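Next up: a single chain in structure tokens, the form predicted on its own.
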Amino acid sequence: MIDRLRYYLPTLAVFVGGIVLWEGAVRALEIQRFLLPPPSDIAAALVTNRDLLMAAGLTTLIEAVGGFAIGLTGGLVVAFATSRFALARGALMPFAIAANAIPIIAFAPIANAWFGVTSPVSKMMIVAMLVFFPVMINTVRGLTSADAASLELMRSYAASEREVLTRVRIPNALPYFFTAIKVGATLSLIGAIVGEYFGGATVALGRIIVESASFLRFAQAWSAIIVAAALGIGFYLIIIGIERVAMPWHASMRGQT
């Protein structure tokens, strides 16, 4: 416990120091609070609007998790289908990498037009697009980069393709897969909020941020941003916990480099 506290103490010190510095700078430099509210005003807005922020956070979280599940499922299905055939993999991967480079802000209005501005499905599809490509690309890389000696050993024992997949390829792909979904966990909240910028449910974090900023209620906007950040961090930590359970044998889980 003491060792863990020592490990996190520098991070906590930087966080607390940053908050104190922020508060002091706003007051000492007399920065207009509608431009940069101090942390005390943001904390007050969090308390005052807690019911609204909880409801909005739940709406955005449902969109993010739903889109994450769709993108994760689609990415895994395509990755397993294409990793088996080199021709399909070579034909599809360049398009996947190119599509992954499309800014999500360009896709958001199209998704809203396809699935309806007020429908949560449109936000889920925006999130799914963000999650799909990292999962697909990283999983394919993990499945196809298995150690050649291990593959030869399995074939020398007349192992079936299914056994090679479950005993060699999938364990090798797990680190790549979890790297992708850790990225996807944080991107999912970003995608949901970006989708909400272009319209959607009134009680959603993206709408609160846009409307609060439009009316110069920046303390309320920052409080919504903090809720979004907290949800993203929580989602990320859940993935970390699943990773520790799924692959305790990996060097990173044992603190090795």
Second form
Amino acid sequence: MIDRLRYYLPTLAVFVGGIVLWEGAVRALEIQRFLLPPPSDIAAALVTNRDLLMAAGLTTLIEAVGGFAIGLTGGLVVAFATSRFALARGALMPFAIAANAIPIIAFAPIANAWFGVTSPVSKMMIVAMLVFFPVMINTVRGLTSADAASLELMRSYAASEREVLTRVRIPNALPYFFTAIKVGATLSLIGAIVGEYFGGATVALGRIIVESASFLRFAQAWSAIIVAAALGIGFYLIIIGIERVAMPWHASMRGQT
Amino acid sequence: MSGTNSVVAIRDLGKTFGNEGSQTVALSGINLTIQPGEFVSLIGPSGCGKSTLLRIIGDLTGPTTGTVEVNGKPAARARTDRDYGMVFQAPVLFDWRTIEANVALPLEIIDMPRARRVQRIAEMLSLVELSDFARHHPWQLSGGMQQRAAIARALAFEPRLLLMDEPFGALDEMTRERMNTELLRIWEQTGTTIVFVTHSIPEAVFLSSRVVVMSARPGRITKVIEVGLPRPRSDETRELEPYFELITEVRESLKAGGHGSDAGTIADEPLEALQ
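Given the form predicted on its own above, produce the structure of the same protein in the form predicted together with the partner chain.
First the chain shown before, then all remaining chains and molecules of the complex.
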């Protein structure tokens, strides 16, 4: 306990120091409040708008998590299907990699038009597209990159395709998969909020940020950003927690208990 | 010449890599019969096809010409019957499994009931003296211990034949000698037939009942040397006069094969990569 405290102490010090510096700088340099509100103003806005922010955060979170689930499922299904067939993989992978390289977020207004600007489905679809490609590409890589010696070992046991899949390919794919969904977790909130920038239900973090900023209520905009940040970090931490349970053997987890 | 009881019977075997444009003859005119309980080493310069020959016996790759029988059956059938265990140069242990779970892998694949499996794993780990490390993960073990775990795994379903492809090649000299002594103890305890690929002359002489000397381009058997050193062999064996004489004999045979020089070894590397 003491050790852990000692371990996190520098981080905590930097955080508190940063807040104090920010507050002090805004006051001392008399920075215009609408350019950069001091932390105390943002905290006050968080308290005043807590009901609105909670409701908006929930809307955005549902869009992000819903879209994440759709993209994840789709990515896994396509990855498992194509990893079985080299021909399909060869035909699809170049497109998937190309699609992963384009800024899918640019499609946000189009998705709003396709699936209804006020419907959460349009935001979920943007998120799903953002999450789909990294999950699919990484999972295919993980499933197909088992080393030759492992596969020969399984061949020497006359193991079936299914046994090779469950005992070698899937465990081998786990690190690739978790890398993808950690990226996906962050992308899902970006997707949902940017989707909201282009219109949608009013009680949503993206809408609050856009509207507060246009009415120069910057402390309020910042308070919504803080909520979005907290959701993003929370989502990421949950995935790291799952990762630790799923693959305690992995090199990145060693020495941690 | 192959008795019906032979564990391995190879007749007129040849193996060619590549397509019509550029062909490499890896093995040519190989005839070899191995009897139950023998310890046979395949030794030769890199590129002589010794690993390829071992992999053909294990049906991990097929011959171009000729036949291989294991336990009186075609090699492919012997593989699906799980007649042999294989140990590679790298231990090939799965990081996500503990040592005992790694040893359990082949037993899970043959659907051995859990109770028997647990007992069998305990026996195997005690055989290779890793009982205290059952719950460790592979990365927590030294290279020699990892290779012992791989041996325990290969022996787990009591195969009549153990195929070993330079299993101690990555270990330092001291560890290698200790592993050699241990392997002989395990071999004597289990009565398994072993085919052992190595490029170390002392290792081949110390371990084997017969040393099969091969040469490169094309890979073929140039000499088979009987090793009559008394058993059980120990560190004292390494100081016996006949031991040194046999080492000299194997070395001379390798030289006579014509491709034992260092230059040849380096030139043959690309072929090894093909295997």
